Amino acid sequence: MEKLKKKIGSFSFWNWVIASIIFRLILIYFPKNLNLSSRPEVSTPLTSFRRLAEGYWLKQSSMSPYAGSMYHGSPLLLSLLGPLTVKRIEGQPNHLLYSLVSVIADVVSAMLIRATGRNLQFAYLRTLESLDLVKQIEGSELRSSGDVAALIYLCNPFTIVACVGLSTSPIENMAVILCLYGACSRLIPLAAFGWVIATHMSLYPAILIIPVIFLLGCGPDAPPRKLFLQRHQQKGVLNESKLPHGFSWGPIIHFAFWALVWSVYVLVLCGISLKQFGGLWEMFKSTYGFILTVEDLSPNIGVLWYFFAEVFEFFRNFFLIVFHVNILFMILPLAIRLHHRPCYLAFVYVAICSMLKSYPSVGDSALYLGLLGWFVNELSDMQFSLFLFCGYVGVSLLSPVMHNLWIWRGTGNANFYFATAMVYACLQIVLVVEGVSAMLNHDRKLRRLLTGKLQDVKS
C-alpha cells in the first residue's frame, strides 16, 4: 500500500489554489461584479444578496425581515452577514467585505473536500490491501482524489460565479461539506453542527442524515462486505481483523444527541432574533413554507417555476406533493444499493436535490461536481463523460443568451429559457444514472478480480 501511496499522481496543488483566489479577486474588482448578482442562474429567492440586504434593512427599521415577501433565508444570516451588506470601504468596490467572506468560504470548503478525499482514498487503499488486490491495480495510476476534488470545486466556473455573484450558496455548501468531513473523520459534534446548519438554511440537506448514519455506523466507502467474507472464507481462515467493521449504533446515538443540542441552540438563537417579529412560526412559514409551496415563480435554472406557472390552480397542491415526494421515493432504493458507499450516496442525494429543488442555482451544481471528484479513480470508466462536459458548457453559454432574448430583446419567449433548463435537468439525470452505473461496475470489477485470484490459488 505504501507503494501505491507514492504512485498517486501529484501536481502543483497550491499554485492552482492561489490562482483561483487571485482570479476571484480580479472579478470582484470588475464594475458591479459583472452584474452576476442579478443573474437568475446565480441568485434565487433564497440565495440572493439583494434580498439579504433588504431583509437586514427591514430588521434595522424595526420591522419583520420577512415583511413584503422579499427575504426568505435564515435570521442567523441576517445577524452574521447582514452588517456586511451596508459596510463600505472608501475607494474599494461595494460589498467587498461580503465578497471576501464568500472567497474564504470557498477556500475552506475546498480544504475540507481535500481532507475528506484523502481519508476516502486511504480507506480505499486499505480495502484493496485487505482483499489482496494491490498488485492487480499497481499498473494503473491512482490520482489524488482529494486534490482533484478540491480543484474541481475551486476552479469550477459555477463556484466562481456563485462567489463573485454575491450569493449565499458558498455558505450553504460549506455547511454541507463540513457535515460530510466531520462524519468521515469521526468528529461527531462537527458533523452534527454541519448537518443542522445546512438543513436550517436550505431544508433539502436533511436527507443527508442517511449517508451520515452509514458513515458513522460503518465507516467510509468500501466494496460490499460480502467480498471480504468471500475472500477470507475461501482461504479457509476467517480473519476478523481484516473484515470491515459491522454497523455500530454508538456513534449514531452520539450524533443524535449532538444534532438535538445544535438544533435547540439554533432555534433558541432564531427565537431571540425574531422575538419581536412573530417568533419561530414566522420563520418556518417564510422559509420552509416558502420552499415547499413554491410561491415565487421567477425564472431559474430549474423546471418547477415554468410548470407551476402553467398548471391549473386546482391541481397545484397535487403536483407540489408529487415533486417533493419524488425526492423521498429515491432515498430508500439508493440507500439499499449504495449503503456500502455513503459518501457516494451523499453525492447522489445532493445531485438529485439540485435537480428537483424549488429554487436551484449553479451553486448547487458546483457542490455535487466537487463531491464527484472524490471518486475520480472509481469512475474512470464512466460513459458519456465528454458528452456531459460539452452539455454543461453548452447550457452555461446558452442560458444567458436565451434569457436575454426573452427578457431584454423581446425576440423570444419563456420557452427559449425553459428549453435550456430542461436540457440542464436531463444532463443531471444522465450524470446521476451513469455515475451510479459506473460505481456499481467498479464493484463488479473488484469482484471479478477477486474471483479470478481465488481460482488461480485453487489451481
The other form holds:
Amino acid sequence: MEKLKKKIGSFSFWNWVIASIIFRLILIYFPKNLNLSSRPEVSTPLTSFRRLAEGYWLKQSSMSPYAGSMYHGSPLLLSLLGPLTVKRIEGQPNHLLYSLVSVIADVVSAMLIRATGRNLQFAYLRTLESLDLVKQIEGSELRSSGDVAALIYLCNPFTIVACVGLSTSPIENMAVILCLYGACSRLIPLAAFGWVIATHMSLYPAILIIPVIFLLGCGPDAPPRKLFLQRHQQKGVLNESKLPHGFSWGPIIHFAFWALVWSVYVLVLCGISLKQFGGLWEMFKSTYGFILTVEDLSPNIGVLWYFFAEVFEFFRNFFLIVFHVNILFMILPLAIRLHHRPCYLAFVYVAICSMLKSYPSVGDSALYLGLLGWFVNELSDMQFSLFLFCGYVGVSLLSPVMHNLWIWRGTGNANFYFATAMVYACLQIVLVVEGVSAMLNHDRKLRRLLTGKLQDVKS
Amino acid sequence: MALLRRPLLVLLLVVTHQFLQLWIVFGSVNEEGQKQEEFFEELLLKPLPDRKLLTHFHFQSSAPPSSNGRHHHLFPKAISQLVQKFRVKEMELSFTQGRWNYESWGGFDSIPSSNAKPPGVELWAVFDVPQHLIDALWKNLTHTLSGLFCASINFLESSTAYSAPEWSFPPASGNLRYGTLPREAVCTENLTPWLKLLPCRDKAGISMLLDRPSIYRGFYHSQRLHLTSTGSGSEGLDPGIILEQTLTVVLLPNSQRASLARASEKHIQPSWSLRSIFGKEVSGKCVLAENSNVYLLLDRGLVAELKQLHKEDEESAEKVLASENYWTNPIFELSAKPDRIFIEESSLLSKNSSILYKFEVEKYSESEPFDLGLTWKIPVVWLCQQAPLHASRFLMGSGNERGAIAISLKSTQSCEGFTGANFDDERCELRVDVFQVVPWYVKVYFHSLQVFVDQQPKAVSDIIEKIHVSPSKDKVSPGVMELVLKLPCSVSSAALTIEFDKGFLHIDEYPPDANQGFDIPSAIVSFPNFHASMVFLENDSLNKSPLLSKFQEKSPVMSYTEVLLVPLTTPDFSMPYNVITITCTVFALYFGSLLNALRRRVAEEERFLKDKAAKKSGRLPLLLSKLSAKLRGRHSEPPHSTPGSSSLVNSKLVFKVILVAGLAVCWQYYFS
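Next, report the structure of the form predicted in complex with its partner chain; the form predicted on its own has already been given.
Whole complex next, starting from this chain.
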C-alpha cells in the first residue's frame, strides 16, 4: 500500500479516476465467462445479485420476496434495483444498467471520501498550527490524504471486483461513506440519512452512531484535548479561540431528530412495499434475523460459516452470542481511547465489523481499506505495512485457488479454504491492532514533541 | 376298531369343514344381506416388446360403511383403524425398486399410468379434516405406516420431506400431502406385512405365486397400496373402505429353448409359463375371494402386429381374431383354454383394440393346478403405446457450487391419433403439467427458468400458462414447483431448465455416506388431456372384476422422471474440535491484542518499571535475577531491598490466599 500511495502521488488524480472507470467498463463488457457474480468472495447471501433478482421475481409474481430463504436484503433495494435486474438492452451485456449504477455508486463514494479526506486534512493542519507543531511535522512530507483515500478506494481490486461482480456492497458502502461525510461536513440530515440507510441495509453500521456523535459533538479528528490544555497552561495565556470546542449537545439532538425522521420514513416505505406480504416483522426476521443467526453455511471469506457448519448443535447459540458480543465488547474501550479521533474510530469499527460479520465479502474490505487512506499521514510509521500488503495479495490469490480445488476439482478439502479464511482474519486483526497502536503512538509523538518544545522554551 | 374309527373321523372332519364353510359364507353375508365385505384377486399377464413379461397382481378388499366397525371378516383391521383414526379420505403408498422403462414398456395404458411409480417409497394422502390439522395427522400417519410396513416412512414426518401440491398432482385437492423417499431400499420385509393384509396371505389363491426370489430378481417391482374411503362417517357409520393392493413385476422369462435355439429363433419372444416364472402353480382360488381370475392382455400394438402377420398368412384374418379358438393359432399357443375373450371397445383414439383372455382359477384345484403358458411360434416385433411426450430429467453443470436441472420432453411420434384430444380450430395445443419437488439444500432460482421449444429459447410467458411456486425455506420446507405448459402439437422436443445453488449443510445433517450424494425426487409429468382407459364389455354383472373396472376408469396419463443424484460438498467430518479451537484462538488473539494495544501507556510503563526496579525485593526474585545474570554471564548488582516492602508483599500474598480459600469454602458450602 505504501508503494501504491507513493506512485499515486506523482500522477494526476483525475487521470487515475478516469483510468479506473474505464477499467471497470472494460470488465463489464468482458465476455460472460468472467462470472464474478457468483464468486463466494463477492456475493454473500446478503449482497448476491442473483438473490436480488430472485427476490424481485418473487415479488413480481405477487409472492413475498422473503418467501423461501433466498432474498435477505432490503425491500427498498428491491424496488429501486429490482427492475434493473430484468431490463435488457439489445446487443449490450445483460446487466449493463445495474453495473452502471454500481460504477456510479463507486465514483460517488470516492468523491465523498476525497471531500471528507480534505476536510480531515484541513482540520489536522489547523490543529498542528494551533499547537505550533507545523514545522516539526512538515519535515516528513504531508500527502493529500483525501486524494490518496479516494484513489485507494477506486483502484483497489476488491472494490473493482465487488462493483463488476454486481453485488450490492458498493451501495451499502456508499451509505456508510455518506454518513461519515455528512457528519464531517456537519450536514446533519445527510449524516442521519446515511446512517439510517446503512443500518437498514446491513445492520452492522449501526455502531457507527458513536463516531458520528463524537464527530458532531466535538468536530473532526484532532490530538487529545489534554495536549491543548497543557500547551496553553505552559504558555500561560489561555487562548480560548485556539482551543477545540468542548462537547456540544445541540448537533446531537439535531442528529437524533433527523435519524428518527429518516428511520420512520424508511420503515413506512418498507411497510408500504411489504403491505400484502406479512409486513415489517417478516422483513426484520429475514434480514436482521438472518444476519444474527448465521443460517446460511455457504462458504465465504469469513470464518463463521465453517465454524457453524462444524460446531455442535447445542453450543450454537452460545457461540452466536459470543461472536456477536465480540463486536460489541470492543466498542466501549475503543470509544474511550479514540474519542478525540472519531473518523479513525469509524474506520476501526468498520474494519472490526467486516472481520467479524456473519457474511463478509471483499466489498467490506474495500470500504475500510479506502477509509485507511485518510490517515496516511498519521499512520506513516505503522509497523508491518509491507507484511500486511503482501498478506492481502497472497490471500486474495490463494483463496480462489483453494476454493477451486475444493469445490470444482474435488481434490482439495474444506480445511484448505478455511485456512486461507483464517489467515485473512488474522491479517485483518493485525491491521486493526497495529493501526490502533500506530495512531496512539502518533498521539504520543505529538505529545513528546510538544513537551520537548516546552522544555526548550523553558530552558 | 382302528379301521372302523378312521372313516368316522374323516366323516366328522368333512362335516365340520362343510359347516365351517357354510358358517363363513353366512357370516360374510350380513344380517341385512345387502352389502358385505368382499375380496377379489386377479392377475394380469402382459408380454412386453423387449422380451420381458409384465405380471400385475391386483387384490381388492372392500368394507362397506357399517356401524359395527370394529369387527371385520375379511378386511384388515389395521387398515380400517388407520382410516378411522387419521380420517384418511384417500391414500396411496408404493414401494418400488427399479425404474419403469417408459420407452419400451409403454406409458399410455392404465397400468403404467397408475402403477409405474418412482423408485423408493412414495406416499400421498388426502385427509378429511380442516387444513390446520392435516400436518399433525400426516406425521402420525407416517409413523403408523412405518410401523405397519417395516420401512423408514417416518422420515417423511419432517416438514422438509413432504409438500402440499396445489393442482398439478392428479388427485389434487387442498388436503393432499405428498412425500417420497427415493433412497429407500425395498425388500421382502416390506412385502411380508403387505401380504398379511390379504385374507389368504400367500397360502392360497393367486398370491401363492408370490415367490420372493423370482419377484426380487425382476427388473422392476412396485408394490402399491391404495385405499379410498367412501361415504362420510357423519351418521355414526364408519366409512366404507376400498383397499386395493397391487404388485407389478417386470420379469425376464428364462427361455428353456435358449440352448437349442436356431439362428432364426433368436428373435422369437421367449416362451413362458407361470411355472417357469414363479416356480409355482396356482392350486385353486382363495376360498374367501369373490372371484379369482388370471388375465392375459395383448395390447393394441401387438394385436395390430398379429393382424398384419395374419394377413400375410391367410386372407380371412379378421374372423380368426375374435373366434373362440384364437388361442391356438400359427403365431402363438396358450397352454390353457381361456374361459372368455374380451375385445376392447374400439375407442376414438385408435383403430386397434387390445384383446384380453380370461382364465378362471376357480375351476382348478390342488390335483389339477392352473398353469398358463405362452409359446411363441414366429418372431413378433411391436411397440407399446406411449405417452405423447417422453419425459426425462438430467443435471447440468459441474462442480459442487451450482448447477441446473433440465426436464426434457421429447415427442414420441406414436400419438398422431391422440392429438385430436384438444383440437382448437386454428391451433392445437398440448397441455403438460409438471410437478417438481426439490429438497431445501438444492436452492432453486425460479427467475432463471428457461423454456426451449424445438431447441429455440422461448419467452417463458408464451409457453407456461400457469405457474405455482413455493420456494424452499432452509431446514423448514422443500421447494415446490408446479407448471402448466401449453405446447404446440407439432412440437418435437421441449426443455425446461432451472438453475440452482447447492447448499452447505451442518455436519450432523449429512447422512452416513455423505459422499454418495443427495437425491432429488422424481418430477411428475402428466398429460391431463389424455386419459388411459380400456373398455372391455362385461355382460355378466355377477362376475364383476375390479381390475377391468379399473381399466375403464379414465386415469390421467402421467409419468415419473428419473431420480437425480446431486453430489454436495462435504466439510471435513473429522475436524470439529480443531475448527472450534483454532477459530476461538483467532478470536482470542483479536480480543487480547486489541485490548492490550488500547490499555498500553508507554510513558507510565517506563515509570512503573523504574519504580519496580527500585522496589525489587524478596528471595525468589533475587534468586531469579542472579540466575538470569549468571546465564547472561554478567554480574548482577544486588537490588536495594528494604525489609518493610518484603513483609508487605508477603502479607498481600497471604491475604490473597485467604481470600481465595474463603471463596472456595463459600462456594462449597453454598452448592452442597
